[in-house]
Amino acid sequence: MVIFIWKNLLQTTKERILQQRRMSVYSQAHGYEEELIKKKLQQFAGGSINLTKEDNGIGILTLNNPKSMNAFTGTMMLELQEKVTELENWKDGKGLIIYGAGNTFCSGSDLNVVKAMSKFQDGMNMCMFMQNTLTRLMRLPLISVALVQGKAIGGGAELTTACDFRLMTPGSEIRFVHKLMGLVPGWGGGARLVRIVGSRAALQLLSGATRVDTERALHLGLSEETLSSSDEAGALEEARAWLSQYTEGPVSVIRAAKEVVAGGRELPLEAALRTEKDIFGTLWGGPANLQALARSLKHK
């Protein structure tokens, strides 16, 4: 009877955590019209978002529109949302690498989309659509890495901030160019940047539209490491090796660690503590915990 109650409680806890992870920032209550913006985005085709899920639990998400420096077309924005949903349902996933085809990361929004969405409400709906998608991406129970080759500019720079880590290749750069377009970030990149580098550095990068090379990115904490490979295949292999040091171990434990951090990052302290308690409860007495106890693990 006790075991049955514990299992039901465990399942309820997991379902609640899953529901929280998928919650959107905006809904109809905020004037957000998702179906309307989806229909409009569908009109601007080109490029693709590709996802492969490897047996080691690492997913590879590829921005594939190299003729436009992997700029997001309307259909690519829709496909990104679809891939995030697929990753939310991937129970064996532990890590995610996001990179751009053709040795460059992403140049933000395709100008055809930007010009066609010049009306206020269209722009606001697109802003809310991408904020919702990138927030769900950030909340995935996968340890995520943006592999920056070439340029990550505008919306591409914002996308890097939705990942847990950033790796850069020699000669690459991250640049928030929104000021030059008479804008500020609209995909949530400004708010996330403050949490990564602090308000002072974030203000410098946004108001100066500053080019951030590999050396400065390391100094600011915007990048974790500069890889040695410049070619696409070599850099991707290095990124896999770098990420594997954090994804080695049971799926349940790796995903729980990410969820604890995500809760601590987003929630007020008391709510974060309760979330951590709930996640702890999904592991205590579980297979990974019992196996470790059976091995009498000691840590020196």
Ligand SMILES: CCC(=O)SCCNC(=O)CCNC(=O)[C@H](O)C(C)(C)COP(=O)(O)OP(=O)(O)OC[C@H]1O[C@@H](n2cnc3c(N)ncnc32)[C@H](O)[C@@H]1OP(=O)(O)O
The other form holds:
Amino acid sequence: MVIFIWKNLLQTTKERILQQRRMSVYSQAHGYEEELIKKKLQQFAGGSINLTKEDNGIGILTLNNPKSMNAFTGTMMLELQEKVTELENWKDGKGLIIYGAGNTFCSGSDLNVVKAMSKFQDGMNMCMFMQNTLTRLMRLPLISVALVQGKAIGGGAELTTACDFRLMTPGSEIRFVHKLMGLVPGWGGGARLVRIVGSRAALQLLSGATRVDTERALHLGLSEETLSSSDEAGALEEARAWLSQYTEGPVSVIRAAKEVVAGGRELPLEAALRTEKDIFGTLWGGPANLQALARSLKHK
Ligand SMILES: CCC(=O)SCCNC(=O)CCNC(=O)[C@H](O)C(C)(C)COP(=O)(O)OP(=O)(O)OC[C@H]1O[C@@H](n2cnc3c(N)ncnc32)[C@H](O)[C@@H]1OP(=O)(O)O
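So the form predicted alone is up there; where is the form predicted together with the ligand?
Full complex below, order starting with the chain above.
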């Protein structure tokens, strides 16, 4: 009977964790009209977002619109949402690398879309659409890395902040150019940047529209490492090797580690502690835990 109650409790906990992870920031209650914005975005076609899921549990998400420096067209925004949903349902996933085709990361929103969506309500709906998608991306139980080659500009810079880590190739740069367009970030990149580099550095980067090269990014803690390869294949291989240090091991444990950190990053302390307890409960006495105990490991 006790075991039955515990199993039910564990199942409910797992469902609650899953629901929290998929929760969007905006709904109709905030005046957000998802179907309307999706219809509008559909009108601006071009490029694609491609996803491959490797056997090692690492997903590779490619921003593919190289003729416009991988700017996000409307259909790419819609495809990003679809790929995030696919990744939420990928039970074997442990890590994710996001990179841009053609040796550059992303030049933000396609300026043709920006111009055509200049009405207030369109802009707000697009902002909420992208914040919802990037928040769900950030909450994925996968350790994520933005591989920055070339330029990450505007919304491209914002996208990098939705990843757990950033790796940069020689000569690459991250730049929040919003000020120069009479804007501030709207894809959640401002709020996330504060959590990554602190409020003073974030304010400097936004109000100065500062070019952040590899050296400055390392200094600010915006980038983890400057890779040695500049070419796409070499950089991707290096990023894969870097990420593998952290994705090595049982799927359940790696995903749980990411979920504990995601809770700690986003929630007030008591809620984060309760989330940690719930996630701990999904592992305690589980296969990975029992196998480790049976091996009587010493951590010398
Ligand atoms: C969320 C808010 C936002 O993201 S608002 C958008 C912010 N982004 C921008 O303003 C980027 C504007 N573009 C630039 O500053 C430059 O093109 C950057 C990215 C620095 C690249 O410069 P450079 O290496 O000299 O290449 P280029 O200018 O010749 O560009 C190559 C082709 O790509 C295009 N492109 C570039 N960015 C965009 C964009 N965001 N939307 C639409 N098209 C874009 C350029 O127009 C150029 O096209 P073409 O070869 O002239 O036909």
